[in-house]
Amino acid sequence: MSNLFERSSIKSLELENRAIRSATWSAVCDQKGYVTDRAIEFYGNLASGGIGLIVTGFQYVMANSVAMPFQMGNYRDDMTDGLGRFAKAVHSKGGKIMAQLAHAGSRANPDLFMEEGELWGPSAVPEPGTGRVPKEMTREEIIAAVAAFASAASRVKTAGFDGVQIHGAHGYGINQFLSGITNRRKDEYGGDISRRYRFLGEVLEAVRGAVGKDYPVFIKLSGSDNYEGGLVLEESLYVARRLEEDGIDCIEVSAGSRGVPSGLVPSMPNILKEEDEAYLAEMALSFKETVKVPIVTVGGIRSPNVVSRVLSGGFADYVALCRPLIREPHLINRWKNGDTEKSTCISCNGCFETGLSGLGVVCKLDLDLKEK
């Protein structure tokens, strides 16, 4: 497992190991998306656990793009102070922190809008998960969304974060533009994948312009939507090549979306055996063979043996974990200190239930044990 604890760097980002905390909604901010003391405590505890890089839960870049309750916001300049305290707290625990930026598009939840706003999407197509029909974004609204990503990235850099990750996966706004099932536009933003890439290309260009050429800019990208008519691997590999040409620094490869008919979601349940783990590693390898930028694989990684096989086998340059770190925030330190038993996470997804209940995204099994 020594390859897990190799030091590496991506531009200005120096990492102590090859483990990344993959972004997930944590439900620890206030109702308007401002950083709270609970958020600082939650991420500070995670930072002290030895993970090489933490990627925050998705920060919504416009008021009409909030998707989940108590989600972290990044849509007003007066949020910068809280974000700065947040980054400082992570750094004080020895951690590195990257902000994931997102516009939820038609997956936003109007019931959570704190300001009057419309539900946007690339096309007026019912969102597969909720059935809501968004307004097709005008050219002016597309320009506004692109500018919002740039402004959010600028706030992130000012706040002292170590980089940004653009959210281009899981059926949210950018993924909706990339996917043929949600993008039915007849203008320059719709059509074949080269035209559907345009929105993402403009977002990357704007973000890069806001943070400069030396600041790390990553993306989380769906290799496949896992449902008929959606983004497929061949299209996603084309997107990866374009991203590399346009200056992306690292690609985290995910897949799927909640609420789709196939049931192939990003957080697959019941990952109980080693052979069930790293279920997106083969897909990540396709990206490794296509582009030269570092590749991150995510998806059911629980065991040190699996981590070693992924890294030594060249499937990816980094491994990303999410649910195991919800149950065991100090998992990486446990492994480093010689206890190499697999994660105690059983992939029940009960942690998301706790988030919806207002308790924050924490392990439901541990809560149940405390209540007994």
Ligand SMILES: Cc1cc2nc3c(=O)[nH]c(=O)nc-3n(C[C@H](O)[C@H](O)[C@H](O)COP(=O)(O)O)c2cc1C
Given for the second form:
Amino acid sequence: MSNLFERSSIKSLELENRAIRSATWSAVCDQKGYVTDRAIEFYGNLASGGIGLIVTGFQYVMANSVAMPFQMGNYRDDMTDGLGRFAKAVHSKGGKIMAQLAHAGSRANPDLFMEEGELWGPSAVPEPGTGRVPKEMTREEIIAAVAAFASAASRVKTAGFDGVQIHGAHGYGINQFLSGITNRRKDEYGGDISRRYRFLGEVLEAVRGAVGKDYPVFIKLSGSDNYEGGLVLEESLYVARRLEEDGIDCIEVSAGSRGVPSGLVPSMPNILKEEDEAYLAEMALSFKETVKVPIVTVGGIRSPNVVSRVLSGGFADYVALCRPLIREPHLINRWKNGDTEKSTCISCNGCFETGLSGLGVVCKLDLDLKEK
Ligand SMILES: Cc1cc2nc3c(=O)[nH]c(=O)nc-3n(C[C@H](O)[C@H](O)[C@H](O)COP(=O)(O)O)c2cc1C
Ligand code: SF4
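Form predicted alone done, so how does the form predicted in complex with the ligand look?
Next comes the full complex, this chain leading.
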């Protein structure tokens, strides 16, 4: 497991180990997305558990892009103070913190809009998970969304975060522009993958412009949507090459989308055997073989043995974990201190339910035990 505890750096970001907390909506903000004391306590606890880098849950960059209740917002300048207290709390516990920025596109939830707003998407086609039909974004709305990413990134830097991650995965806005199933545009933002990349390219350029060339800018990208007519691996590899040319610093490779008939969802259930772990490592390897920027693999990583195999086998440079750290926020320190039993997370996805119920994203098994 020694390679897990190898130090590294990506631009100004120095990492104590190769484990990243993958972005996780934690349902701990208020209804308008402002940081709360609960959010600060929740992330402070996580930061003291030994993880090399924490990526926040997706922060919505416009009021009409909130997708989940109690999601973290980053769409108004008066949110910067709360974000600053939040980043400071993580740093005070020895952690590193990166903000994930998202526009949910047609996966936004209009029931959660706190201001007037329309559901936007690249094209007026039903969102595969919810069936909702968005309004096709005009050129002006595209420009506004790109500018919103830049403003959010600028707030993140001012607030003292260690970097930003653009959310380009899981069927949300950027993924919708990349994917042929949701992007049927006839203008310069639609067509083949080089044209469908345009929106993401503009977002990256604007974010980079806002934070400067030395600030770490990562992306979480779907290697494949895994449904017919959607984004395929070959197209995603093309996107990775373009991102590299355009100055991305690191790519986290995920896949799938909720509500997709194929069954490949980002958070696959029932990862109970070692052979089912790291279910996207092969896909991450394709990215490693395509670009030179560091690659992160996420999805079903549960055992130190598997972490070792992934890192020493060259499948990825970093491993990212989500559900194991909901169940055990101090998992990495447990491993570091010599208890190398695998994560006790059983991948039941009950933590989505706790988040939706307003209790915050916590392990359902713990709640079930308390109720007994
Ligand atoms: C409760 C919950 C919230 C999540 N929120 C996000 C998010 O905000 N952004 C994101 O990119 N992925 C999100 N994911 C997906 C995870 O980051 C990760 O890609 C997926 O769960 C697979 O990793 P795991 O097997 O370690 O859980 C979420 C997953 C869960 C279970
Ligand atoms: S509810 Fe607990 S055991 Fe189930 S996936 Fe979430 S963290 Fe893992």
